[in-house]
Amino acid sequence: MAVLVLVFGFSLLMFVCFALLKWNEIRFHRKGLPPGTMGWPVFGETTEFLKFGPDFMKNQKARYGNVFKSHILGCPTIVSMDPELNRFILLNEGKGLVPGYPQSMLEMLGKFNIGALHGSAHKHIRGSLLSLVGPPAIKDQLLSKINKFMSSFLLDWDGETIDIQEKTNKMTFLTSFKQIVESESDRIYEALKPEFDKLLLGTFSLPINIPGTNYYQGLQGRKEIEKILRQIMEERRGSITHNKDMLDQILKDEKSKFSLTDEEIIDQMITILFAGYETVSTTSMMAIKYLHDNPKALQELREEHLAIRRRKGAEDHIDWDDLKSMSFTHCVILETSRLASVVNGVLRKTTANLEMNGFVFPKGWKIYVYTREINYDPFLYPQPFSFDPWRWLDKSLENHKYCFIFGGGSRLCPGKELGIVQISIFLHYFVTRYRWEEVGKNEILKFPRVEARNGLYIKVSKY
């Protein structure tokens, strides 16, 4: 009898599971949709996507082709792995397409973050952002600050065993934060950093707002960050002291054509912290990893930076001309960004029914422009899984129509130049001061974000 009950219970469970999966397929059925599966109600295929990432994408591509439907991060989504279609989507924003970031990311970064806006609002925020982090601002205001911080931060590492992931995380966060609120950065770093880590985890999560979930923790982190930033803004407005940082530039530059509301300012500051933290810290860490594993590349990079040091005084910092002479460093950064894909793709949302590649993209659906696999295309990059910075000496490669390392179209990363400068100066001081060896077994995860699961430990010695 017990066996029969067990068999019946199992059969009932299987029937319910099948019925739920079938119901979800019927619920999102539209004529002309790409093939694919929708997974479970509410959750869709988010668990499989976050857990297996690239393998999930490859399996779906093998079954359904370069364009397929799914349900990830709470939304019915069409995934495009077709290079030509991806390029078309990135270059044709506004023609039935707007940014489509998931609710979790919008809640964490704010509705006025540059990735969420389109049209005139996007142009206004982008203009404001470029006035803060674009090449003129880097050359005239930020370069000397980055130099001073990096030189000091990388002092006294000789003989230390360090977690380079932890170091680059802290380095990148502090670099960005000092540029935003220079005078208060040391005072509130310890309070702000844990809240920012919560926000970071919440950006890619299911929007389930109950205690214990990453989404809930992220929202709590966002609230605390807002509270801290608003307090600093109030103090600044009541002070006659002039601070030469980004926040003062926004608050007190009455001649600026990019005036922002308090909500826009907060979202702008959080966006700058988020964008730099995720990309610059990871690329810096992975550059150290790849250079360690490729002595020839490390030697060429070191020679380039030692040549710069020989023509400068011991205490002289890097200037704009020095940066422009770092041609091989630029190649190392591009190759690291390609091989360790921090940004796997971008999301768009349809504002009307669209027909592309013979399929119907329904109004209100998300499109995941999945660019990760292009980074490993053997036709573009021979031996694509090898670290080969010399390939980028061919300048045409960076301008190739399928090179989406820094985005594309009107969404080309506005902080691209600043990120390259930060990584270049970090590498300059690191390779001219130190040698290093890896310690222990260091596991690198590549999805949903690039990270060393248990840290990336290295033994540092004086060069």
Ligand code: HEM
Given for the second form:
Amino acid sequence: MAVLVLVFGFSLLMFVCFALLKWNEIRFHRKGLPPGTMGWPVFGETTEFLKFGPDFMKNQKARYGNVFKSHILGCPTIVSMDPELNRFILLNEGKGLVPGYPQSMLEMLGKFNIGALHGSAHKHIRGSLLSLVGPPAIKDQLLSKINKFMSSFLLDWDGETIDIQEKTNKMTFLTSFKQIVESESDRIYEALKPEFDKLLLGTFSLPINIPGTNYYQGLQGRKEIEKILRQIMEERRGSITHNKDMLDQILKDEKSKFSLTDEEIIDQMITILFAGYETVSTTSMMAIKYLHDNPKALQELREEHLAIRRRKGAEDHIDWDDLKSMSFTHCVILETSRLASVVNGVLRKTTANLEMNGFVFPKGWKIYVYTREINYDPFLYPQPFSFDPWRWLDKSLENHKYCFIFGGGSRLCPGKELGIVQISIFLHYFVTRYRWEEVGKNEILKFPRVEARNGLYIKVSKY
Ligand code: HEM
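What does the same protein look like in the form predicted in complex with the named molecule, given that the last one was the form predicted alone?
Next comes the full complex, and the chain you just saw is listed first.
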């Protein structure tokens, strides 16, 4: 009898599961959709996606091809692993395609953040952003600040055992922060950093606004940051002192053609802090990891930087020409970004029914432009899983039409040069001052984000 009840219970469970899966398929069915599965109601295939990451993607690709449908992170989504289609999507924003970042992220970064805008509003904010972080701004203003900061941040590490992940996180936040509000940075850091951490957690949370949730905390964090920034803006407007930082450039540069409202300024500053944070800190950490594991690359990199030091006095800072001479460093940074796949892909949303690659992309669906796979394409990158910075000496690789490390089209990363400069100068002071050994067993997670689960510990000694 007990066996019969068990068999009946099991069959019922199977039936319910089957019915739920089928119902979810039918619910999202449209004529002409790409093949694929939609998983469970509400959750879709999010668990498989987060748990198995790249393997889930590869399995789905093996079953359904380069373009397949799924339901991940709360939305019906079409995943594209087709390099040609990915390129088309990135280059054709506006024609029924807009950024598709999660609601929680847009709420945390503000309605004027660049990722929430398209068309002429996007162009305006992007123009203003480029005037703050693009190459002329780096050359005239930011380079000396980054230099001063890195040189002192990397002092006195000799003999220390450090978590380089924690250090690169702190370094990245502080260096951007000082570029934005230099003179107040020491005074407001302690108040602002915990609020920024809350905001970060909020960007990838479920949008449930009740006390205790990450979303709620994130919104509280944002409110506090807004308050602090507004107060500084008020003080600056009432002061005749000229500060050479981004905030004064936005507030007081009368020649600038990008005048922004206070709300836009606040969102712009939060975006700069946010967008360059994880990308730059993770790439810096992974460069240390790969260089440690590849002594030949480290030796060549160190030679490049020692040569710069030899032609300068002990206290001289890195100038624009030094930066331009760091060609192997540039290769190390690109190879690190590729091999670690710091960015797995970008999100878009359809604003109309579209037809691409012979499939229908329904209005309102997300498109996951998954660029990770192309980083390991053996035709583009022979022996794709080995760390080979020399491959980037061939300049055509960086300009290759399927190189999406920094995105592409009208949303190509505006902070690319700034990010590379920050990492280059960090590497400069690190490899000319120190040698290092990894300590213990450090586990690096590669998906959904690159992260050293329990830190990446290294023992540092004087070079
Ligand atoms: C190694 C460092 C970096 C990597 C790998 C990286 C990667 C990317 C990628 C792939 C995109 C495209 C996103 C999309 O198409 O939706 C992007 C956009 C963006 N990045 Fe970066 N990024 C880096 C550093 C920075 C820095 C330092 C900043 C600081 C200003 C920054 C600011 C932005 C902004 C504001 C956008 C949005 C552009 C737009 O929507 O027009 N990034 N980045």
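Numbering follows the first chain given and starts at 1. Bear in mind the structure is a predicted one, so any value in this text is a computation, not a measurement. Take the two forms, find the largest set of C-alpha atoms that superpose within 1.5 Å, and that set is the rigid core.
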| query | finding |
| --- | --- |
| Shift of Lys193 between the two forms at or above 2 Å (CA, core fit) | yes |
| Ile228 C-alpha moves between the two forms by 2 Å or more, core aligned | yes |
| Large Cα move at Asn243 between the two forms, threshold 2 Å, rigid core | yes |
| Between the two forms, how far the Cα of Gly202 shifts once the core is aligned, in Å | 3.1 |
